[in-house]
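The chain below stands alone and is given in structure tokens; this is the form predicted alone.
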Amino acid sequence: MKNVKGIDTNDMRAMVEAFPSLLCLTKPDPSIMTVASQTFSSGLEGVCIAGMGGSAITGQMTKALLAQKAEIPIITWRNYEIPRCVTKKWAVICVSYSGNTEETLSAFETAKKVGGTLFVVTTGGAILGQSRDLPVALLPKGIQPRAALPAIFSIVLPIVEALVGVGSTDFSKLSVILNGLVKRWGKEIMSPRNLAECTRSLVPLFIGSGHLASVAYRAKCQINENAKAVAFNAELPEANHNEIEASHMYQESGIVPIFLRSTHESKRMSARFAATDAVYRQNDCAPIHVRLSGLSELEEVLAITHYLDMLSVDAADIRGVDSVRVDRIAELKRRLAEGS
């Protein structure tokens, strides 16, 4: 089935291939950025953007963007309800795919009732039914959702742009520059086949540190999803106040640490990481380090996400699993449906 663009949207693997195309897919409706910017006009006082699984992670990778430019707080929301401290001098941004996420329909009823700007992200379900005259950005139709991110991302980060009053981010030239990126793959780093091959027996633990530690957080539930397979993440420094002890077990727990490098790291932060290889290795547990050169930060997130999301496809062909199905999250989903 080919609907997206020409896009097979049952092939896990031409889905992730599509990543840079699906970052030009669609952007939010002019009237949307207007009141995004109006928001911000009238002395917004934080923004929360709620959402589960791949919808959470775009306002993850979005929060830690923008949080050293934003003048006020950006907080992500993966439950029911909205936290207390969101009140109608707020923006909320519900993003759902489906539409009928329900602890996402529960922040979106929260929200209505705290009256703030709300802004609603979806393809369609119940909560564009409960969206009339409120802000909504559809999302194109027929991708499975955690493959949907770079088009989710393509509408929320400009929406949250607007709302801190920062420069709006260029989504076609982002595209043609992850295009090209893909050419570095197997020569400035391995490539994911590679790198899939070398951990199929093991246990990849994913390790970022600012704006890659939610590129980490993916990784791992990209790994979960796409290949079943366990995966963890964790995030540098914190890691080193606690992780860090349990380290002489990862060669017997066939661990392996997986560094998310950026260039943009401190001279504190890229000592962290060398002192944390140095006690791994002294434990026969070799990290290994993944890093894209001459990137913006912007760049490296989306770059090294896309690497990731490859590289939990070929993990999948290489234990012989269907990467589209996800047949645990279906049969809980039907057991919380009878006890409702």
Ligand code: PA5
The other form holds:
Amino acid sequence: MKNVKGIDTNDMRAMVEAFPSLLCLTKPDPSIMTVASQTFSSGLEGVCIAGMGGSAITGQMTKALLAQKAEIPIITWRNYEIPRCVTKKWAVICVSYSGNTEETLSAFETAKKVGGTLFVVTTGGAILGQSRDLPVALLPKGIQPRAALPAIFSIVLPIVEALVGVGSTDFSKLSVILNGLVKRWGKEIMSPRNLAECTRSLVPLFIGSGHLASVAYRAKCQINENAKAVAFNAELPEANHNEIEASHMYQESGIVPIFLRSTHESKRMSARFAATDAVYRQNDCAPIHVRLSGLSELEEVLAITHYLDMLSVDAADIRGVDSVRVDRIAELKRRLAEGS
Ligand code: PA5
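Alternate state requested, the form predicted together with ligand PA5 (shown: the form predicted alone):
Below is the entire complex, every chain and molecule, led by the chain shown above.
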């Protein structure tokens, strides 16, 4: 049994149960935070967070939470190289749990050539070998990258907060809050197990808005990767301009919309959710609403992610699949390596 701080890293359920404590597993070294604060004061023009899969999602969440407060753009990048708008007046954060993901290595190499401030978040691999003299945040090894989200987030969010000068999050407090919220599963919202049972032969379509759009995308990826099942995500208001026209087919296609609701929604956004719900119902499809009251935007992002991560593990159990193994991703990487 491999383990990190007593968590069995061969057991996805154990890793998801440890979500709140993983938020406090590590934090950026003070020297990294000093580089980030100095970079902010030096007239930074933008922040680019590069990474793939489980390593990328914290960038998307960070952007969703900070973009409206930051005076400079925060962008995420899931591809080779980096966009041309990223100059040496930008900071780039390359996140790769393994340190060996080829797209992220390509982004890293390009960012090095561009010459801005470059941060690396990893456990090791090729990226670490090429990061001498760079600010590197080392993550503990052995966790599945997607299950390491809380640990990665506890590094990426503080670095970006310092880069854009917007204060800092207390992760120990967050961890305590998240632990307490688990007790509300099965009361205020259906337990993840019940939701997994109710949707067992259906295809979930996670729909979020604002900061919860990133959570909808994460949930889709977790159902794909952990439960080896089809899932989709969409975002309001955009989905009201296209996706909604397909809702007459949801029932026959076995699609169940799962609305991720925020207590911070504007009145107009609440009206959109209500109207979308009504249109879907007219088309014989009843959306499920997931909402936890009394939380900040950041707490909502983490709490609903934790809840839906557990849904993906329960869905995997019900389907009788191993949520840790990712054989098709391994097979694809093998084929790409053979072809190169
Ligand atoms: O969660 C996973 O296992 C994947 O989505 C990986 O995160 C993805 O393949 C990228 O790998 P890494 O996170 O090691 O850069």
